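We begin with a single chain expressed as structure tokens, specifically the form predicted on its own.
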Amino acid sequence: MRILIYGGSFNPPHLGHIRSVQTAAAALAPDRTLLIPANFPPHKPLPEGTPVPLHRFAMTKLAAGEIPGCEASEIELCREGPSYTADTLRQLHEMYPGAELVFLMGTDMLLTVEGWYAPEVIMALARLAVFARETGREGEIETQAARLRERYGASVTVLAGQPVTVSSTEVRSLLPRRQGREYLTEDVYGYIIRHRLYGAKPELAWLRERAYVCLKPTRVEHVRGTEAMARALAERWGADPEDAAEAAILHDCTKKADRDGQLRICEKYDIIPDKWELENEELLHAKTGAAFAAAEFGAPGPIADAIRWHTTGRPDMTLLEQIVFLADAIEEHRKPYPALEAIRKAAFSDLDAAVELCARRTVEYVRSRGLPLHPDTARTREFYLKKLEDRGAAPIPWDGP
């Protein structure tokens, strides 16, 4: 039995790792391939912000699923102390007696392997398969391979192939900028976003693809309009336009569910609906949407809170919460209602006045129809009315409901 072994920090595992393994597997035809994330890499410390081993193993397992016959191994994560390759190979040699172990490494690893812990053990227990990460270094590789063969009796195979020229360091630097998805498998990228590893923020095109699936087709136009308005308001008032867009894309992510569906989501995420939400299922989607966005898309607190309060509002909303609250009410596809144009105009000139008028319109509309008014909406209106009075500003005149 031939076992191909590829170790590393896999922080995160990217397409460069996968391409290397695929190339090696095609050339060497292993019976089994192991991806082994290191617990404590001896050659360099893990950078600050590195996910816990559980996350790195989960990502490595997802990456391994892209390669037939490949699996992730916890062998180093379960072992205390530095993750020495020699110790790992000894352990694998005991686990698989008689198996041919092939250790896959990059160019730099081959050139420095003599400085590793117990290099003679590594080369006695495993055949080295070297993948050139950069073109133009073939001469260095062959010179070092010849040296190792002569000095240690090493078996060294040089693999040909076109590498993916990206490092985990580069990927980590791209993720907080809503970039880097092209270097990761779909499953690994989704895992990173769901857990917001590395300070990652989702690429908005990716987020739209997945959020729109949660919507009724007739609601997509509204969500697109809310995103466009949220961006415009964020740019006007100095908020992060992409954070505003993310909250807007997700703000109605559970609205498709009927009352029973909403209650099932409440149960799943330990949400306790209040009596007004139980009487009016239209109110529930804000709470369930915030919980769903946090659990399934990793929405951080400020974005989840903007989703949570986009329907009723609340006193003293954050800037992002105000933006999403208004964007939902005044986006360009909204059916006309009496106060709409006044709120739209105010939203770009006086945010407090716009929120007060939006809440006032809801209060009067609900009361005029004899429907139960959620007290959060009444409190929102009262708070922003008082805020205007304290500033010496008058509320916007409006006769509606």
The other form holds:
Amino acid sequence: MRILIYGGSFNPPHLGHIRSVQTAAAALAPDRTLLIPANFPPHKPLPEGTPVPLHRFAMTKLAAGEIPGCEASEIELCREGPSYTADTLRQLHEMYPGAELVFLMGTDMLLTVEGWYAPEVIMALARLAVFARETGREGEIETQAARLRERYGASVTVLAGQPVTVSSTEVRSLLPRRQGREYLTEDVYGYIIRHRLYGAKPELAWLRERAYVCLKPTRVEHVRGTEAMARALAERWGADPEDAAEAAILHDCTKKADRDGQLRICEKYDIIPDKWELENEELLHAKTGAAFAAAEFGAPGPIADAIRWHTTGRPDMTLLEQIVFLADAIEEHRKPYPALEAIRKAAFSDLDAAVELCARRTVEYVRSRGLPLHPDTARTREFYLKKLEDRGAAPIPWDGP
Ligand code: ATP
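Okay, that was the form predicted on its own. Show me the form predicted in complex with adenosine-5'-triphosphate (ATP) next.
Below: every chain and molecule of the assembly, starting with the one above.
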């Protein structure tokens, strides 16, 4: 039996790792392939902000799922102290007596392996397979391979193939900038976003694709319009346009659900609907949307809160909450309603006045139709009216519906 072993921090596992294993598996036809995340990499301390081992293991499992016959092993995560490769190989040697162990590594590892703990044990217990991390270092690799053969009697196989030039360090630096998805598998990227590992923020094109599937097709236009308006307002008022876009993309993510569906989501996320929401389930999608966006897309607090309050508003909203509340009400595809143009204009000149008029219009509209008014909207209106008064500013005149 031949076992291909690939150790690393896998922090996170990327397409460079996957290409490497695929190339090795194609060349060596192993019976088993093990990806082994290190608990404490002895030569490369894990940087600050590294996710807990459970997350690195989960991501490694997802990456392994991309390669037939490949699995993630907890062998190093379960071991205390520095994760020495020599110890791992000894353990595997005992677990699989008679098996041929092949330890796969990239250029950097081959060039430094002599400085590892007990290199002679490593090279006695395993054959080394090397896959270059980048092109142009073939000479260096061959020289080092020859040296290891001569000095340790090592068996070294240099694998040929086109590398994916990327490192986990580079991926970690791209993720908070809404980049880096192209270096990860879909599952690993989705996992990172769901748990917001490494301070990751989702690429907006990726998020749109996934959020739009949750919408009725007729609602997509409204969500697009809300995103464009939220961005414009964020630019006008100095909020982060991409955070505003993210909240807008997700703001109606549970709106499609009917009453039963809404109640099921409430149950799943421990949401207790209030009596107004039970009377008018339309109101519930703000609460369920915030919970769903947080659980499925990892929406962080400020973004989840903007979704949470986009329907009723609340007193003293954050800038992002005000932006999403208004963008939803005034985006370009909204069917015309009497106060629409006045709110649109005010949204770019006086945010408090715009929020006050938007809430006032909802109060009047709901009352005129004999529907139950959620007190949060009344409170929002009162708060912003008082804020305008305190500033010595007049609310925008409007005759009512
Ligand atoms: P970091 O940037 O955090 O140092 P890394 O990208 O070097 O991480 P590791 O998990 O530390 O990845 O590496 C595990 C193994 O994968 C090592 O043998 C390393 O040489 C190899 N490796 C990493 N990136 C590539 C790549 N792009 N192509 C081929 N092999 C790679």
